[in-house]
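Next up is one chain by itself, shown in structure tokens, the form predicted on its own.
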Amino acid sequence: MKILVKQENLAHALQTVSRAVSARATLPVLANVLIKTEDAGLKLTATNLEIGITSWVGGKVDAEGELTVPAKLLTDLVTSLSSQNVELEASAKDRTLKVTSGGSRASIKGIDAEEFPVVTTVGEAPTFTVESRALRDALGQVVFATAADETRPILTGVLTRLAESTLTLAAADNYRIAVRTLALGAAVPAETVVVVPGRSYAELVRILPDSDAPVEITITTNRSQILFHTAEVDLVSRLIEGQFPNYEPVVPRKDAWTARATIDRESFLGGTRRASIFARDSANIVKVEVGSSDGQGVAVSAHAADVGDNADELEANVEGTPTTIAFNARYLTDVLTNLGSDEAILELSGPLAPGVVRGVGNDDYVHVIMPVRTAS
């Protein structure tokens, strides 16, 4: 393999496929990155065996070729390099990668290209079809309420739901969901019900462009892995075996509440987090009033005894009947953080009922919390 890239474009499709190089690797190959000539460019591949990445970078070919080579090493080999070009030559016969920029010339001894796991690439027809930033945007308002803990699978996953022209995202753990509607651009032949390992799709937020670009993706016909193609990078992630719980029963109707307060998301998040600092001392216990001055207003407060305590009184839109209610600071914090919207919707039916987080003008995204019980 001799092939020469620029050194700004192979950089960053090493740091992008470095994202799915395994950690703790149980095969040394595993901490490697494929690279292959492939299509008058260079190929780039790395996987965990949970999700697989590759980049592709365009350059000249003069030798075919492949080889695999540590991820972190080749990564910050290039990264350093000050040229514009970089010229990449393996040698099958003694495992090693030359690599010459300018003055600069390294040697790394690779792994042989067999003992790479085969990662999937695109082949089947697209299931459907997406724009970027309309994904990147709806994962961002869901992964987050993924849960860390191992113990229930089902649940570090993100429902990902295909019926008619409607792409349903849905997180969920103990104490909070989150659901996201996307409309598609064409309807899909027949409904289809998957998920997505939250940390898979934590990566696809990072790779995926900030544009209008489509977004291909295609579930294999065994339901075992998911596929992202766009035209730079392509990311594959196994799925969740299992029954994903049904989450919609929990979700108060629109019409539900008794309380609800329209009031600025920067102001809201803001009085949270100067609250939560106190609630670090007192169970990460926040408490909510809505109606708190004179049938108007919300304050947020925390208090922890041997510590203090913090009062924001914040201007808000209320109707219906002034309501106290306390949620895990860190839960109310991580959808204010995600809405997307600059005003936010605060919905109580109760201080022991679900509290449920809109944005104003952002009808295709909910949240849900579940309130914390008090002694007051």
The other form holds:
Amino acid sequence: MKILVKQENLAHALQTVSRAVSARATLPVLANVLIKTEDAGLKLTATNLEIGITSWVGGKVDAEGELTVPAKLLTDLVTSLSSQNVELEASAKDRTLKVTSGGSRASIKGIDAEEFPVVTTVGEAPTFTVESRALRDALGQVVFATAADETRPILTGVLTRLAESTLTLAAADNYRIAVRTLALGAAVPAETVVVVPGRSYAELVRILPDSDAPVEITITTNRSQILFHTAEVDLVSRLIEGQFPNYEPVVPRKDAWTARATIDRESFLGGTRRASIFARDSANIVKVEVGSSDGQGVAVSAHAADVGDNADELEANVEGTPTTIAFNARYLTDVLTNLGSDEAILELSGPLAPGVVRGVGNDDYVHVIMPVRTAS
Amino acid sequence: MSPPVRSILHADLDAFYASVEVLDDPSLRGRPVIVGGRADERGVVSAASYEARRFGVHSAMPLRTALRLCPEGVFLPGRFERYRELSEQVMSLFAEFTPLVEPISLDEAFLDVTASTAVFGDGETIGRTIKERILDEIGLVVSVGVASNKLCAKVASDLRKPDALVVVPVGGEAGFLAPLPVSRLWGIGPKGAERLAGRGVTTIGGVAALSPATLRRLFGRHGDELGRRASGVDPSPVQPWGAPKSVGHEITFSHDQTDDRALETTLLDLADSVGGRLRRHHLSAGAVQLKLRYEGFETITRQAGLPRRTTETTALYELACNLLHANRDPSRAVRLIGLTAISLSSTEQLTLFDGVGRQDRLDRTVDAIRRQFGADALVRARLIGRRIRRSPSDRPNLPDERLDK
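Having displayed the form predicted on its own, please output the structure of the form predicted together with the partner chain.
Entire complex below, previous chain first.
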């Protein structure tokens, strides 16, 4: 193998695929990146067996070939190079990669490409296509609501449903649910439902370009993997097996509220953050009073027995019966940070019933937070 | 404007340390039990059972004197950890009736139940309920005084020990105290009593009749306060401490148990009452502790975290069963089993998918039915006829007392 590539492109591709290298690899080869000449360029692949990321770099191929080398070592080396061009040369015989750039020469010991797991790349026909930026923004509104702990593995994933011409993404960690819908360009032939690990989507969000370029999405025929393909990079992820809980009955209907407040998103977020400073010592619980100050405001407050308390009176448009509810502050700040609208709507139907957060003008997103039962 | 009439209870466990020893070793029942140390040791009596008191033994008496008065006495060194444990159970039971519980020591506390009477009935009813539940659920006898202030409640609980329920009617405070000896009044020690006796005053009523000037001459700046107390006036509030750290129940079997199914059924019964108390208490548990005592008194406690905070009977039960199966030595018979909810918090994050809504509503509905119709009104089928409650015949046969009418 012998190929000449631009340092900048190679460094960027290595940084992208390195996200899939596991820090504590069980197999030595999983700490490596697979480099392979392909289609008049270089293909780089890394995988931790949950996800695989593949990236392509254009270059001048003198000899075809492939090898795996430690990802961190190669990435650290290439990002430190100052010259514009980098030549990579490897021979299958001694399993060593020679890196030459300007006056710098290095050789890195590798492992046979044969030992690297097969990582699916594009090949099958895409199931559907969405715009990169739209997918990225939609994922950003749901991924944070996946469960962090593995007690119920299905909840660490994002329900991904294709039906007619709508993509629905739903995540829930048993205390909150985020549901986002996205219009597809064309109707899908049959309903498809898979659960994608939240971690895979978090990586995808990092990788997807902020552009209207298309992302081709393919679910393998055996329903074990999902593949996202863009011009520069592929991400393939395993799917989580099992039945995602039926969240739909838990999401209150749009007209089911008894108290509703429309609040400036940033003030609501600021008030919640200030209250949460005081809530640190009391299980991070903040109290939200819809219909404070003569029924025409929203108060966000926290009280810590040994610390003190804090209350923010927010201007709001309040309808219905005044209601006071307690939430874990983090769940509120998470959704308000990712809401994407200037104004937030909070819909309540009692202190122990799920609270609903929506964005004004965004009917494609709904977020449900379960309250905290408090003694008072 | 006069302040609203309060309803204050003073609850005092009868011969607490000695009663705990009898509770844990029923063979001591009816015998003179003296807690404080071995009879040949230096030291004093910490507590004496009523049987021992008949011989003239009382607390703070040198052990040697106690031995001389009561040679057949059972002298025990005292197990303060155990007393503290039971005391916590008693205090957390009090807290189910009112958040205003002020513990005075391990074995006594004031309760302000003024705001609870709408839910639980008047002070006398609450006092009777507390006495019954402490006997049923913990196995101890408590004396309760009910009055409109702390002073009268305390004097009342002490008046007819043991197993007393003494009610001081509202407006009858001064009359209640009047015939009692001055030594019963807070703030009058032996010296003060002597000074009063010098003036021919031996009853609290006599103190109340003294002029403020005389009282000041006898007791200095405390004189005014003493005069008010002697008239049955005590505005001091019940000052609660923090919330309980655990809620637990345990049961000593009459015959050591070896059968897993029977142990599980007992755990279900314990979880049922612990869960109910958590809910009444507005607390949720973060973890469960299982206690096993084998024949031969070796005791183990094992605990594990719950997957989520809960008050649910079934969640407590399931975790306790897991702990039982993971830790029990199956070759040994179990003498005592206990279940304690720990890592308590007054808040509970509600969940979406655990059917929690349903289970929680069911638990709370059962609680409400039991509050209205009694603890046995609704019982799990598995526990029919097996609910472990002490039979009424175990109870000392002493009538409740009240002074009005």
